[in-house]
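Just the one chain here, the form predicted alone, laid out as structure tokens.
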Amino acid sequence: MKKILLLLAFFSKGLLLMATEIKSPNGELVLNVMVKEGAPVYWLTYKNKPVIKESRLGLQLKNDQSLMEGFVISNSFITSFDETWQPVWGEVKSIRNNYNELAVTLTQTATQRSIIVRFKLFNDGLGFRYEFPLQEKLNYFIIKEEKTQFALAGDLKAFWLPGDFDTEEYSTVTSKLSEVRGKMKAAITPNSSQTTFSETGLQTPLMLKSDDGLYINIHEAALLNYSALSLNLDDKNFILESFLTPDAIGDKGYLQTPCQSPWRTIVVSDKATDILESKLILNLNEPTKFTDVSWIKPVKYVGVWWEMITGRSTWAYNNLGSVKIDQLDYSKTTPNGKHGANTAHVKEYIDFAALHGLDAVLVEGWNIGWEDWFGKWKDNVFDFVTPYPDFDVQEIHRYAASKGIKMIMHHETSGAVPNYERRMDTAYRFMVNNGYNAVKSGYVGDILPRGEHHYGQFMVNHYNHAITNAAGYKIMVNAHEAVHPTGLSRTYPNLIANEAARGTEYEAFGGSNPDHTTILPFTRLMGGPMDYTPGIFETHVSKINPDNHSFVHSTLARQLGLYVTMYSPLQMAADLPENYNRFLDAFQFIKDVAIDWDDTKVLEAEPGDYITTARKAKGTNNWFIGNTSDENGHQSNIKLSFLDTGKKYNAVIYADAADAHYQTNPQAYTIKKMVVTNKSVLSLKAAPGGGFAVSIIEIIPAK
């Protein structure tokens, strides 16, 4: 770890009128901060090309003055940083963490309070944040909004989802900015809660690209205690403002010195691959807080969920009639005959996993209230501790032990928050005592008791003390209808997945556009991995649920190509054992690929268009490349070069066979085996909606 005090100055009485000016370590960012009439402000060029323009810095406080106008510069630091750290787990055996740092300290001449304004400038862009400094004049406020800008240099391309306080699955919209009030509405699902701030608010993270070739991507990093970030778009200016989820009485965060914001973060480039690599967003984050990690471990995983989701099976053991949820007997009812969370049936899953060398099985549906976990007694209706009368809880656990298999837990909490933290230590030690050691968490529905949005700051505070006290039971967490992630899983490892975005789910509830996978790595994953649940083999659902005309927009090869696209040390085997049974030759690829690695190269990407991923297994020297591209698919000529020089490899080429094509020929694929080497060249297309994965293991000589 290196850091280099280069400039202490000091500006008494604020009579700093130029612009501070810091580059980041290669020259290639520039940044300069001002007060400009009182207001700091700040902008930002990549290269000579501006990033962002003059914009605006500052808050609004409820019922005070605000801290935006009336400053003066009264310090300014600048210091370097550089160290390389290892992730518990990741795409990359270890990260450089080298920024540039301008902390500019501001002070409100009327009321003598005074603020930090901390920025780090990356090679890959810029993160900056808000301190609160403890001090006499500003102790407990309230915040009315954050007002930060982000004023764009043009009338940029977007890759975007409408501005919504519960939700972000959404299938993503590619237009101009200036398009986006006259899109904005057919964006809407008509069931969503959708509760846009205005016709032009949109969710962060934020994809963007200029005319001339320049990559911008907007979000934040290490959200705590915090409500999540949101952007209003002036579309007149093109500035975008942030926009700060509310609570329940339209305040946006109660804080109290010393106190400090989320990093906003702006990650650019002139190439694409660089965003997909980008490292900014953990590298704001604190190191782990754990001394052991031993514990925290990828996994690989099937469950009882597609079936669900299918409509195939049902969550409920029966069917709740006019019997209240409080007074049913579980003993004296009889099952609905298509319950999924059976005893002998997760064997058969548990089995299926031990055969074919998988580490989990999931189990949804396993604990008695889903008769009601949308009704009127859902704020009590789980516990979290109490099966069906047709799953036996010490059984599975027995069962599995004796296969070498773990069993994930699923909690859905229904959005009744207080009644899951005061079950949740009780749950926890109920995992522990039953053999689970990761659980699945869910949110779905209005979150009670008084209407907190989703993204809100109690619902920040309690995903993260979901977290943190999951941690003090050496349980992993992987947190479905949660918050956007900001990196958090650099200090919390244990945060393995979380699904924060439209995943698999919904190809059974009409179906996803089919360039959704390749705009997913450029925004919902840019903080962190996503439980995205591939491996869907069987992509017409009728044949499934004959009720459920649904299909899956994606060949079957893409199905594998995005366990290496779409990162997370949390993988699903998504789609049903007698599935996978019926194309053993392509699930091989899934048994083969790894979860965690050494090294990541994004061999090369285009937003809505394709992206093609190869990284190396973690201990190995084993490589697996990926592939995902939209509905006019894309021909690749990759080169190996990244192999070592002199070793041979065994290929193995899972690709879209000629007549391939998403809506007509899903199942079309061909496998190709053959020996390459670092000088080799791969030519492989891509079908519409489509995509391909290879396996390359070196070769070891015989002694």
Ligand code: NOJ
Second form
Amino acid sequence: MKKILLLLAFFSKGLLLMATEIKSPNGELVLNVMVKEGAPVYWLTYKNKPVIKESRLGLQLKNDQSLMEGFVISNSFITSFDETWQPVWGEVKSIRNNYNELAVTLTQTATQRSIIVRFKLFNDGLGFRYEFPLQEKLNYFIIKEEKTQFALAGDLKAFWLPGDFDTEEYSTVTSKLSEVRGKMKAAITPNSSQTTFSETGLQTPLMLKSDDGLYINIHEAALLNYSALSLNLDDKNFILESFLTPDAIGDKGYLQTPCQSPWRTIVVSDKATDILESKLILNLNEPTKFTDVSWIKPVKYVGVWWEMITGRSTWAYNNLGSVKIDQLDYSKTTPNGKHGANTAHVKEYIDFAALHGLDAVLVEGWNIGWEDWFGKWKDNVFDFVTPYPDFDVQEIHRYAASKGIKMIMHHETSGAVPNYERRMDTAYRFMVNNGYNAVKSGYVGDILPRGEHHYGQFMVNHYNHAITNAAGYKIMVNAHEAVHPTGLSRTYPNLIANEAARGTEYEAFGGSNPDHTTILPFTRLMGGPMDYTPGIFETHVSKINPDNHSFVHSTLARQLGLYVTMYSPLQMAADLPENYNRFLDAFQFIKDVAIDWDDTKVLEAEPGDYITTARKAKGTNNWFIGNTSDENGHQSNIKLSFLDTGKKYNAVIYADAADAHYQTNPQAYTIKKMVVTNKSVLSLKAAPGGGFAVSIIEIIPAK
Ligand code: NOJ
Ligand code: CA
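Next up, can you give the form predicted in complex with 1-deoxynojirimycin of this protein, since the form predicted alone came first?
Below is the whole assembly, all chains and molecules, this chain first.
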């Protein structure tokens, strides 16, 4: 159903001051836009409370007069839109896209240039973007800086990452905005990045909470041919202002009309659960243009991966260190004896996946080049098609296919983008020829061309090229170290997941805060699914590699809960088969849990404290519940009123034992079975750093 209503159109040339107001469909959000002394401004309220106070809009251009002042409103249209669409995969079966829209044409009288600012006001927030129509006086232009402001109502609590153009793999800091400056140095130090842009620079998605209980999330949607958004904080006045990722010479974007910016998004509610259920960012992306999506399928996988991350085995085949790949015959070098990706070992993973009904096996370190992947010049390190001598591509393909298992390709580019682009089609063709329909790609290290950043326009275009090009080969993409997702999987559903945050790997690199997974859904996951790689049962990493003394900051039961709280159509069972074999009763949940859903209910949530989510598995009446809790643990009382009336279900509850604790007793769990109905209430307690998981399977009476 599509309903576009032209409500109002008027001309106002010559007027210096003009205000326009629209409301969200339910009337709770009110947006005002006006030009004040030539400068466009907007403000937003929710239930009469200020969300964004009067804030300026506009852009500075390089070598040209800025698009910030001297404007009049020359046109303004208000329309409404209401449709419901079905995602290829997702948290819910169908998504309502309902908003009132205001498109304001701003004309800079002196330069005869016009831009449109288009606002879409939904019940769950606001999206707006700049549009640059084709016109005589604005053709090619270079962005010096986008100057979009978000003036907040006060000193809000923030869940933030340091502004960095190359990594999002920080621990989130929770603090008042006024404390950001004081905490910045300590926040950066563990990553020692050189590219943080100021003492008050923040990444998006930025999660905020006001003292009077308003939850506000600021991010962007549909990031295409533009640099990624960061925010610079004025910590005296609590005004956030856009700060785009620069290129090698400091420019922020090269555009040609007609063109537009990504959407700037503000999701707002007085309920934290609403933030997690918001579909605003997806709704601001274009519907998919793919006509055939039958090849895009959610995936549950294991991989030759955690053993390298923990340091038990290696990606590299020998110990030669620096080598030129095209001048070395690997079959004549001596293996280091720790190479994970060897045919016999890969077959063990295939056997494990087949035995337990998983879909796929990822293998990293299968291709030559890892001896020198951080190499000084690194432009010619990987070719993505030549296996090490102990990895038999054809035999593995044959064996996996015979067991109904898919292989997942791995392309670590080490940030050498020209090399990857040069070889990409050959690499994708190699995948098709050898039965791979999904690739995990990666961009570790400094970007080549030198001086480019992971989140600049050049790289944004690269990531999107890799996705659209892959679609031509019916290949799904899971890109690590790529730019923060912005809902593009609606348009390109073969973008099955991203990393773009601190994943489970950090539990083997010293660990993450116990509240990390209670925050990620409010920040990183707002833009799209994450390949977080949960499911680590052996939480003492030294049991895998005696030299590694990290531990996983989570109980085992919480590792199960994450399959529900951390939404992704791509889910890894990240631990080693030998560890799952020790806890097969708990592993049953990972086998059972769905990865595609008809419905989702976030039952309770508070960023930094806990999240409890229930999801209904696609095409069934079965539900799965997950919880993740911070270092204080959490008591939940869950009403199963969302189950169908009159039906009975078998519930299996995987919970922390009474004495469980993420530091001292992480592997203490209990498994309870019971019959439940929609009248049942589950009283469940998550331990410190703990959580729980519940499977609820409909009992279908025998005929
Ligand atoms: C970092 C990725 O996040 C990780 O999953 C991968 O194993 C390594 N890079 C090597 O590519
Ligand atoms: Ca990573």
